[in-house]
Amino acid sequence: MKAVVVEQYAPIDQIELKDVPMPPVAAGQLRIKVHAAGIGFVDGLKVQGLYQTKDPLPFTPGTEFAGVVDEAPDNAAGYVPGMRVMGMARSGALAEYITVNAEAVHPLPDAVAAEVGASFRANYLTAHYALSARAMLAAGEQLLVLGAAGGVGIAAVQIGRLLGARVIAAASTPEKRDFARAHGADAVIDYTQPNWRDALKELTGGHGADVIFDPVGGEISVQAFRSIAWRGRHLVVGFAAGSIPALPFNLPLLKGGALLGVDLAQIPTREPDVQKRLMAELTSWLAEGKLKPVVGRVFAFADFRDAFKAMQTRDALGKMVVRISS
């Protein structure tokens, strides 16, 4: 089978598509024929060896996928060959086949395309966990989403709207702000402008943001916290800007605010029941059409490098997806 193989940590231009053996499958596991794989910011870091944990070499990148069950020894967890699924693994999705434990996948509703399923779980579970389980976002609260046009940012815009919040999307270009508004944002802000906090103050009637969803990091994070509402919650989701901010400890004291970390990788082991509940809600919203995940661009398998490059540009909208097979 064909798979993207990282033999040495390197820029994506140096990574190749290779012929590799079909992955074996044991009891309790499923082998999935991959139809589509999502490409996220973490995947780009892992390929270069820049993520906080390193995958042992050689490895196949890609954490999110959708496809059909190819083999299911003993009908693991009720799955049988031919069933459509979406799932998430530590790595291995950029391949024609992937073997995972049965609990790593969820059924993919018939009406949902594989490209949508492959861009769903990581971003939307992160957003739902952050807003519901960590910040306990309430209907009517003011939600500020930084980096709102990225994959996880647009997920937070949509989930925030479903939870009844007033969503203010912060993005750096008119195209990104239009994109966020088209997917549910009630208002938008250009956070590259020096007076953006004044605009936020006006939009919230002087109240500030009750919840800040922050996958960006850098100085913008500190500035956003300075505009948080009394007893506001600032969700630390990632550092797409490349730098980790240093927050002066007097700010949480003065604001009565809380800084809350969000790490999707730890939820399955530390809070499995919470993950199960949130995924059930997300899958239900997906099947009912209440939630329509945003796919950015879809690339052919041979063009996987272009997907990584597109994801890393400042012009990226939504999540990049690689179509492996049909």
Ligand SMILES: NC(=O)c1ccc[n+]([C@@H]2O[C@H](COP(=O)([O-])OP(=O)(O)OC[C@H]3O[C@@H](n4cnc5c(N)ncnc54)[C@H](OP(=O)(O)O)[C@@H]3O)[C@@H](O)[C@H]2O)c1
Given for the second form:
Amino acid sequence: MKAVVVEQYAPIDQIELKDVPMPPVAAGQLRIKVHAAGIGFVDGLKVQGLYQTKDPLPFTPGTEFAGVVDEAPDNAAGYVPGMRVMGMARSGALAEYITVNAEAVHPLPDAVAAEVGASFRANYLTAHYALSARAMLAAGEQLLVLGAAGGVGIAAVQIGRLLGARVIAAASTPEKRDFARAHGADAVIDYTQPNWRDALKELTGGHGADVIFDPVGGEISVQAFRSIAWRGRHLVVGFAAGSIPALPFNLPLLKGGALLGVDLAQIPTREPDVQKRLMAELTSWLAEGKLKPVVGRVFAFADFRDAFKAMQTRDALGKMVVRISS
Ligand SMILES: NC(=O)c1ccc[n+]([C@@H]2O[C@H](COP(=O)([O-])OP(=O)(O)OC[C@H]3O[C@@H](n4cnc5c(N)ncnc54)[C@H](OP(=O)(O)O)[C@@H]3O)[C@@H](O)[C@H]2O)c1
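Please show me the structure of the same protein in the form predicted together with the named molecule, now that we have looked at it in the form predicted on its own.
First the chain shown before, then all remaining chains and molecules of the complex.
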């Protein structure tokens, strides 16, 4: 089968599609024929060996996928060949086949395309966990989403709306702000402007943001915290801008504010019941059509490098997806 193989940590241009053996499948596992794989910012860091944790070499990148069950040796967890599923793994999704434990997948509703299924779990679980389980976002509160047109940002815009918040989307270009508005933002801000905090103050009637969803980092994070409402919650999600900000400790004191960390990778082990509840809620919203995950761009398997480059050049809108097979 064909798979993207990282033999040395390197820029994406040096990574290639290779012929590799089919992954074996053991009892309790499923082999999935991958139809689509979702790529996130983290995948680009992992390929270069720049992420906090390093995948042992060689590895196949890609954590999110949707496809059909190819083999289920003992009908693990009720799955049988031919069933449509979506799932997450530590790596391995940019391949024609992936083997995972049965707990790693969920059924993919018939009405939901594979590209949508592959765009769903990481970003929407992160956003839902952050906003519901950490920030306890309440209906009527004002939510500021930084990097709102990116993969996890647009998920936070949509989940924020579903939870009844007023969503203010911050993004760097008119196209990105239109994109955020089209997916439910009530108001938008150009946070590349020096006076963007004045615009935020005006938009919130002087109140500030009750909750800040922050996958961007850098100086913007500290500026945003300065505009937080009393008892506001600032969610630390990521550092797409490249630098980890340092927050002066007097600011949480003066604002009565809280900084809350969010790490998708630790939810399954540290809070399995919360993950189960949030995933059940998300999949029922998905099946009912209440939540329509945003697929930004779909790339052919041979063009997988372009999916990574779109994020690395700050050019991505929504989630980048690679179509592997049909
Ligand atoms: N904590 C978790 O569990 C978790 C889960 C998912 C993702 N994340 C993290 O969240 C961040 C975003 O991931 P993503 O997949 O949503 O990425 P993405 O689609 O590329 O979005 C990132 C956004 O960040 C903004 N940005 C600002 N400076 C940037 C720069 N120098 N380069 C690229 N983007 C820049 C961009 O918006 P503007 O152009 O509008 O500024 C962009 O839309 C990453 O750091 C990722 O590791 C964390």
